[in-house]
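Heads up, the chain below is alone and in the form predicted on its own; it's given as structure tokens.
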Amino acid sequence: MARNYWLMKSEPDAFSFEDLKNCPNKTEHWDGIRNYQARNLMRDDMKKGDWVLFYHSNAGKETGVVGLAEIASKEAYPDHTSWDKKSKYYDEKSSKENPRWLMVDVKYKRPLKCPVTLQQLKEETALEGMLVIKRGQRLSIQPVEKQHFDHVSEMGGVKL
């Protein structure tokens, strides 16, 4: 089965790449997705072994790709935070019997030797067409073409 490639955004003050590194087994569930398009990508297309560009969003000048991760769960599964009334991700229309939202497990692989900023991504002609640089593209989970994944990794000092 072919591997897919993704870009997953997280605000570093909420959950950083370093936080992922410090999780047990360097693995954590990716919860709180409340966009149907992103949920559908997780449900329909994300598979165990897919590779991820971990992107720090809303980080000022440091906004950009900071590391590489991997989808660690076999497939998307119900996001239990949507049932927790104390969670900021609570959704009264979601239940254990009829889950509305999903999540996957993400595993830390390695940091980039140097982060690749959003500005650098935008300036690199080889990355034309990459969703993260398109105006108005705000999805926290985005598919990435293999050649873009490889190029961003190389820009960050990681040869795959």
Contents of the next structure:
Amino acid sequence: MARNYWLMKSEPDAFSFEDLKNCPNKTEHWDGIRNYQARNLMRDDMKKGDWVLFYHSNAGKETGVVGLAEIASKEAYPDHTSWDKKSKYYDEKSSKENPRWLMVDVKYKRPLKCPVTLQQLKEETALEGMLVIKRGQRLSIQPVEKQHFDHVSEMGGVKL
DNA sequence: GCCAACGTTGGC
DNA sequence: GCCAACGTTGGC
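What would the structure be for the form predicted in complex with the DNA, rather than the form predicted on its own?
Every chain and every other molecule in the complex is listed next, the one we just looked at coming first.
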């Protein structure tokens, strides 16, 4: 089956692409997603081997795509932070027996030679329609069309 | 720090 | 089921 393509946002102050690189096996579980649309995308459409544009949000003029990653878990699985009372992602409506929230594992692949800023994404006519450049688009996991993924990679100086 | 846009909650 | 109030995201 053909691979799917995604964009995943993270605030670099909280968890950056470099942080992912420094994780054991360059892999980390993507916890804390508390949005139904994003959860359903993970549950229904994400699969191992899908490719990801790693996007730094809330990062001033650094805001943009900084690297490539891939989905490393076979599928989405329960987010244990959702029933951990000490976690800031705790949700009283979620439990181990009946988990409400899911996560996937994300693995570092490679950095873009030159990061592609949000500004550049907006100026690129070939990327018209990409969700991330839509105003007010807050979804933290977004589907990306293959042609857009390829184009952003190319802009970033990465030959796939 | 501001604030527009958006998702969720809860009263009715 | 509607919608106002609220909290959060994230660009600027």
